[in-house]
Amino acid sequence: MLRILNLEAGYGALRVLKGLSLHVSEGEAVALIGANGAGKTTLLKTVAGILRPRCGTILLDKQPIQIKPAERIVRMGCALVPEGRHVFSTLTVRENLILGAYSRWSRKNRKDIDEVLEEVYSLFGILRERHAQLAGTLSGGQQQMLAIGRALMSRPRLLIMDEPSLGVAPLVVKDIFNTISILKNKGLTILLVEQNARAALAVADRGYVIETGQIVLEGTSRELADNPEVQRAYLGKEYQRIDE
């Protein structure tokens, strides 16, 4: 579904991701793992239509991608849910999960726009609960949610997350991990930046580790949970594997 080949992205004079490939396969969950100004975000950023590469190519679908705007990026079936959920704090609740469906938004498409709706309390009985409720006023695993189910509300076919646990509480952590296993179970394409790696692999079937803006190692879930290197620099001592 989603095809990355020699991508070149930055900042100004900064160049970030140095020739990055990488694939994701529909119905896939695929993790990206790497430290701090690797190069996640921007690649995530650069994907989804924020940022415009220097050279390379992007393919979702087998179209090319790396030049359209962001609003036809989502248009065509690809979702971002921010670092640091970005949202819009003074609307309620139900008016940011309505925003996420701005470029399906017509009269003919009102009932499915609220029949996904429906489909997002459904994944998160909170936002149900508190769809009056200033999104400002959230705690912030609340907000995550919201941010997770605006995406949700496009339709997308491939959901681009960047770290979905910063910022969260352990517990609220694992439901939304929890989440995104229920969302790949129905089938959705899934791209997961996440500095938790264990939970991150837990839920992926694939994963690729970037180093300053490229990729260094490629595998299973289990291929990487296994392998000496990702455990010491992401896993830590008291890691087991993924199965255990």
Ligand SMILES: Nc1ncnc2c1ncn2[C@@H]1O[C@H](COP(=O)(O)OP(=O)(O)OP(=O)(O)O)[C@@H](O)[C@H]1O
The other form holds:
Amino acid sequence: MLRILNLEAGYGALRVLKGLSLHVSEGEAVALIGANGAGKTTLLKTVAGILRPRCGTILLDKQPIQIKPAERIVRMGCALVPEGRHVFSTLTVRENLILGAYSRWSRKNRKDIDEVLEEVYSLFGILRERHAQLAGTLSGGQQQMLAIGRALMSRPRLLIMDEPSLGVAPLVVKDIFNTISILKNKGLTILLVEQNARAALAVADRGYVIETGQIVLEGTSRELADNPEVQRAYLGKEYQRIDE
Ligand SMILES: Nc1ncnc2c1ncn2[C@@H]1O[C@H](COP(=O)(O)OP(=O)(O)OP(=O)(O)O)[C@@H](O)[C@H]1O
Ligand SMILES: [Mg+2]
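Would you mind giving the form predicted in complex with the ligand, to go alongside the form predicted on its own above?
All chains and molecules follow, beginning with the one already shown.
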């Protein structure tokens, strides 16, 4: 469904992605793990059409999208849950969700938008409960659920998520990963960027490790979780041993 080939992107003179390639097949959940500054957000922004790559190809359903505007990419079925959530804090929960459907907004879609709103509310009961509350007054975890819900409002086939567990209380992290697993079981294709490698590999089928703008390892989630280098660098095994 998504195929990235030799992607290079950066900011001004800074080269961040240095010839990165990966793919996500239909129905798969794929985790991308890597340290701070490795280029994870840069990659997702490039896929979502927020940042133009210098070279390389991004294929969504075999169609090149690296030159397409962000809203077109949403309409083609790829939605981003951005790092840091970015909900509209002075709008209500419901208004934020409705805005997520802007790419499909039309009178004849009215019923469908109500339906998908209902689906999001059944996935996140708290959003239904708080539908009239200003998004800025939600807790961090609730805002993350809202950001996921808003992305789902565009009825994506591919959901790309940037650090959904960042700054969220441990109990809520569990809820969020449960939701990701529910979405995957419903058939949604997912590309998940996480520093919480343990949780990401638990929910994903496959994974990639990114270091300084390049993929350095790939494999099934089990292969990566069993890999001593991954364990040392991303699963904190050493820390655990010292603590014990
Ligand atoms: N808007 C920007 N302008 C200039 N440099 C940037 C910008 N955004 C990111 N960078 C730089 O690009 C590099 C990669 O950043 P990126 O945000 O992609 O990393 P990341 O893997 O998502 O890290 P984190 O885990 O901290 O979210 C970093 O060196 C960062 O400082
Ligand atoms: Mg990031």
